[in-house]
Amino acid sequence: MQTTTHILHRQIRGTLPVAIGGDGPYLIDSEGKRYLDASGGAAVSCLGHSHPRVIAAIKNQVERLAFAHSSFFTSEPAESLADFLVERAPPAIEHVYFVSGGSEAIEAALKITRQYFVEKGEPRRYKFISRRQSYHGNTLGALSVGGNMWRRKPFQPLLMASYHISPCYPYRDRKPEETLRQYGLRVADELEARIQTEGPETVIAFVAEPIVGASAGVLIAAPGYWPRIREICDKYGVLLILDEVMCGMGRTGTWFACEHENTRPDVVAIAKGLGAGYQPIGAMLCSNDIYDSISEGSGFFQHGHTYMGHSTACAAALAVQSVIEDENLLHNVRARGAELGEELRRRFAEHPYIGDIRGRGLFWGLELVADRESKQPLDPALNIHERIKQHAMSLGLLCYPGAGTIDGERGNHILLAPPFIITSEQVEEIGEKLAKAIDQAFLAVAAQL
């Protein structure tokens, strides 16, 4: 256990165990304790830890060339990775811009779509519409379009104007008389109403996660929602930016999460599962139409970062994606994901403090409540999500807790995103240890419930 540090950790109070090793889906600390990484960190470590093929790819690349600045050179790993991604991307997505993470990918998406309209002679378009309870990153542009009120609040004076509509949140917002499809269409129509209010000629894009991750605990849209969103965007010439930083690159059982919805983006952002944590990398992918407008106009994307297209990061990511394909791990995501869903429902379907169980592939969320019937959230002062995290770690399990699930202040959830290499036995281990952690956490606060 680290007792003194010069690192400015995100949580300044308290101490953290020191991670010294990884073994497949397990992390190992300096005291030899093993933790089943059931959240992949923050849905990052999709291949687990210490995969020999990825390590070899990194070593081989560093021995040849670690880095060359993208204003002077391209590189073989970057070109090969771009080819790999475009071959598997949604229709008409044919160009890739490599960055160092998810927030940078969203920043690039915001800038390229703005520049697209400037190049087209529509400079009055400057507004982005997104959804409440979304999360798109912590840089100022990404934070501006994000809808996580808790994250935004301290920095509000620094943020650009943004425009938010409701999330697609069937568990809480569907009316009793509505079918799921009716609800999905109703909430999608909020986008058209907002575009009309703001003026279609001023709106650049709608920004959204196909499946909302960290802010709301794996929210999957109702049937009909995404096709209607695409229809509205096309009607008003508004671009669709899909944030697949957390839910993409195989996490749901397909390369891109939007494949499940049969919905075509104009721009898509990816990151976490792209490099699986072996190197920092993200990417913004855009359509031919956007690329051609800039190519035939100024010929210069007015944006850049020092480490974009980093040779070693691209080599690592290409190895990660090749392993996923060669070992048919998307099949394992679907198979083990179905087992994980059944395991969670078996253990928690009747649990008095679990209100909703939702997920797709190896991406699952549990929403915590004080009362199942009324769906009343727990008192935020209980900090129940963090209590569950700590009890889980004591049992050798890593899960991803969240607070402010409903509106940035109320509501709690636990997110699970285990690696694609997970086995059936390890799915059971997740269920067993998480059940114990949840029961221990609620036992500790029983007098306050």
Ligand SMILES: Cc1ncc(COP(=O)(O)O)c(C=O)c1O
The other form holds:
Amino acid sequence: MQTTTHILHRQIRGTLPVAIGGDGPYLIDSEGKRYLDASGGAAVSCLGHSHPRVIAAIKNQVERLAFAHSSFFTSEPAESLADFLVERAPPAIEHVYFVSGGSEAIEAALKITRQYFVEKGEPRRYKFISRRQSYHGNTLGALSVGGNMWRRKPFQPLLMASYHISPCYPYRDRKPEETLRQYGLRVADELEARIQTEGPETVIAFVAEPIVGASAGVLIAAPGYWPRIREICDKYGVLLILDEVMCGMGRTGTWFACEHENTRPDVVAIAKGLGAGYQPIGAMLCSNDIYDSISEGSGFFQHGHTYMGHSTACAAALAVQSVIEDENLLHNVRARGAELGEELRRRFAEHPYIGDIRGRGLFWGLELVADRESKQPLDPALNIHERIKQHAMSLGLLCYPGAGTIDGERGNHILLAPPFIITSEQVEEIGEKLAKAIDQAFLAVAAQL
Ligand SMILES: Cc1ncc(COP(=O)(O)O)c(C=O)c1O
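Let me have the form predicted together with this ligand next, following on from the form predicted on its own.
Next comes the full complex, and the chain you just saw is listed first.
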């Protein structure tokens, strides 16, 4: 346990264990304690913490060339990684812009789509429509389109104007008389209404996570939602930016999460699972149409970061993605994901404080409630998410609980995103330890429930 520090940690008060090693899906601290990493941090470490092929690729790249600035050179790992991604990307997405993380990928998406319309002679387009209860990153542009009210609040005066519509959140918002599909179409139609209110000639793009991650604990859209969104975008010449920073790169059992939804994006942002935490890397992928307009227009994307296309980061990400392919890990994501879903339902379907269990692949959320019947959330003052995290850590389990699930203030959830190498026994270990952690956390606040 580190007691004194010069680091400005996320949580300024309190102390953190010191991570010193990794062993597959386990992290090890300086006291030798092992933690099963059932959330990959925040859905990052999709190959666990010690994959020999990734480590070898990094060493090999550093020995040859760690970094060459992208305004002077391209590099073999960056070119190969771009080829790899484009081969697996949604249709007509053939260009990759490498950055260092998710927020940067979103910033690049916002800027390239704005520049696209400027180059096309439509400079009046400047608005991005997005959804409440979404998270797109913490830099000011990404925070502006994000719909996580708690994260936005202190910075509100610094943010660009935002145009939010409802999330697709069937558990809370579907009316009893609606089918799932009717509900999905109703909320998708909010996009059309909003485009009309704002004036279609002013809207650049709709920005959304195909599956909402940390803000609302894995929200999967209702059937029909995404195809209708695409239809509306096409009708008004509005672009579709999909934020797959958390849900992409195999997390849901396919390379891109939008493959499940049969929906073609114009731009996709990826990060987290791209480098699996072995190196910091993200990417913005864009369509031929966007690329061609800029390449035939000004000839350059007016953007850039020092570390974009970093050779070592690209070599690591290429190794991560090659391992996923060579070891057929997408199959494991689907198979172990189904087991994890069963494990969670078996343990929690009747749990008095768990209202909803939802997920796809190895991406699962549990929504916590004070009362299952009324779906009333727990008192935010209980800080139940933080308590569950602490109890889980004591038991040697890492999960990713959050608050503000419903509207940025009310609601709690637990997010699980274990590595793609997880075994059936480890899936059971997650269920067992999580059940204990949840019970211990509720026992500690029993008097206040
Ligand atoms: C959906 C989504 N977009 C963007 C981001 C921002 O990524 P980063 O923290 O790498 O900047 C995150 C991070 O959690 C995310 O979940």
